[in-house]
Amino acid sequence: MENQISLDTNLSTNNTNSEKTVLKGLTLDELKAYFAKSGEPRFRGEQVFNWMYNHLVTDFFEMANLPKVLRTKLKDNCEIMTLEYVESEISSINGTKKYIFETKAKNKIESVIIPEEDRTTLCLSTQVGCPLDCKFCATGLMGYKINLTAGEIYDQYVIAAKDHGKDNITNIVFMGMGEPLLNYNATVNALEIFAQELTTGISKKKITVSTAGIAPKIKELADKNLNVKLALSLHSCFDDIRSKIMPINDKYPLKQNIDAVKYYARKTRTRITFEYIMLNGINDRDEDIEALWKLCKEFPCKINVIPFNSLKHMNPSGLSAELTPTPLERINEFVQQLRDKNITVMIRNTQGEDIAAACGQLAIKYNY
């Protein structure tokens, strides 16, 4: 399901229509055509843009510089908000706050806010659920049910920023629930609204979009020079362990993947992120060590090693159940081995995980 925006519908005093037209989700210049569309002038979509994506502005009513009949035309033919806010909780222990919203077709989906020492970072959520079923992935448990738009994305963040803050979020990573590169366009144009100038103010350097891997989005991704970073979900470096614990890639396999984001590099002149989940007795061997290095040297790249969090909460079944953290001595080893090697790796310590809100526990169990 893309971005549900139709351009054709005209403003009128009064629309009899039940279904009126979502703004939210629209891209600046696909705002300035639908108000050309609609008789009116050109301009009138900058300065919706302006209302919705830089001030946050939810009712019409409040987009000062448009004439007051154009307002109630808007109030009449179109919505704003996509998202209804459900409930929140936060860590006891860092401070890192889950929130849960529901989308007009009544699926809810999770978003995270997370609190460090240098940063706050918002964790966006694609997709309601995930169809690639890694196999340390609480999303991935819960299956795939659809895509969201484009406005599902934003308003993630509409409703986050007036919770917490605007000022106080300083960088945007679509990692949440689903795979961002299997909803493309409601990914991109949501991209496309944070770059504009016009919007929140978060440099295109603070988002990052994480993929699981699917090489030829990747490539399409670098050609549409928005220059986010990217972060690729490696977790080991030999096609028999990575199609194991993840099976797409079987149909993405590794060389093609690392050729995709050696393009993005190339095309972007950004580092690529490699996310490495460290599973016992899997992905963590001196062999894992080895082939990162060979890697890594190839081209400008960091890891973050991220310790494997506990999906009880999902009663998995299978490999999934199976899966035990590497112990923290050995993860400290396996770092300082690569350092050595003068390879850039960061730890991503574990934050939120007693609200399920670490990274892989992300999921609702009663959407279905």
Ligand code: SAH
The other form holds:
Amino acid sequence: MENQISLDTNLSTNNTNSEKTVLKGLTLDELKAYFAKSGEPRFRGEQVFNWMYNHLVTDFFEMANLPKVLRTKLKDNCEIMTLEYVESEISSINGTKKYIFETKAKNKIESVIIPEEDRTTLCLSTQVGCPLDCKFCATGLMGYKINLTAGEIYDQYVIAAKDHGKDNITNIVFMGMGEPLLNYNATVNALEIFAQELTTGISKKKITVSTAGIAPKIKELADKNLNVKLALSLHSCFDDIRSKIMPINDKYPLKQNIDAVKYYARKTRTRITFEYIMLNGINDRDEDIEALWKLCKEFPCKINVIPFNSLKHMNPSGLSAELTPTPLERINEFVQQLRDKNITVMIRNTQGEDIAAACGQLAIKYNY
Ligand code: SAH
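Now that we've seen the form predicted alone, could you pull up the form predicted in complex with this ligand?
Once more the chain from above appears, this time first in line as the rest of the complex follows.
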């Protein structure tokens, strides 16, 4: 279900109904419309936007440039925060920090802060669980519960930024639990909020949406002119192999997704990232190198090679239990051969494996 915006709240009355209007997640235009509908000047929307998304204020009484009487009305009728902090854990290896938050509906979600030499990345979830059932991913194994709202997506940033220091977060990736493009409206609204200059100060070039490949939505996102970066979880250039490890490939096969990311690259003038988990004997053969080269030489893109992170903490069965990581030596050889063909390839460091915070390890143990 998408974020529902109720514009019916009458700010001039005391709201006895416990259903308050949640303001977090409303875009700038939606906030202006909300205040206009409530008989207030539209610029109040901009002020509240700035307080909530830039100053990360969680209490209407801190909104110093609003009249006191309006602050009281807002307190009676509206809410700001959509998430509560539950707990966090820090990796003893590299300082990666995993947060657990709880939604009002008592669903738990995870976000991860990954400090690296030249950047600090916040990894956000877009759904509680995930419906895609990718065989290599812990979130897939926990199943799908519900979409997050735009407010719940943004509040992961709010709590992490207040904890870690807003200026210390330099990159945002939509790579946590869930498939962002299957929660399209909330993802787009959250992106619109992130992309406003008034908010995080993080440029669009440093915001990446990662998708397993929902081809029509990739094109729709391109047309939104948000111009954030897009990563496609590719993992194989062959439909039969990709379908085995990513069942969504039956619905949107490679050709559709490649056409869509080419369109995205053209329309947004950004370089596509292909994410590629190295799975022993499955996608690390010489013919995979050849196929990747053929694909990548055609348009502006780069490959992010990801060492496969263990799913052991999930006690997997079936194909998931059989997957093993490509040995490091072969990863290096694979990457070198692509580089020799002038393809840009990065190897993603594994971060936070000791606290199950690495790529594809996010799953809430409470839900079992
Ligand atoms: N649904 C989106 C975003 C979440 S997954 C997507 O599929 O892109 C974020 C990234 O982590 C993806 O590239 C995904 O393929 C990768 N990933 C999933 N499980 C992993 C694992 N066990 N080891 C390493 N990377 C994994």
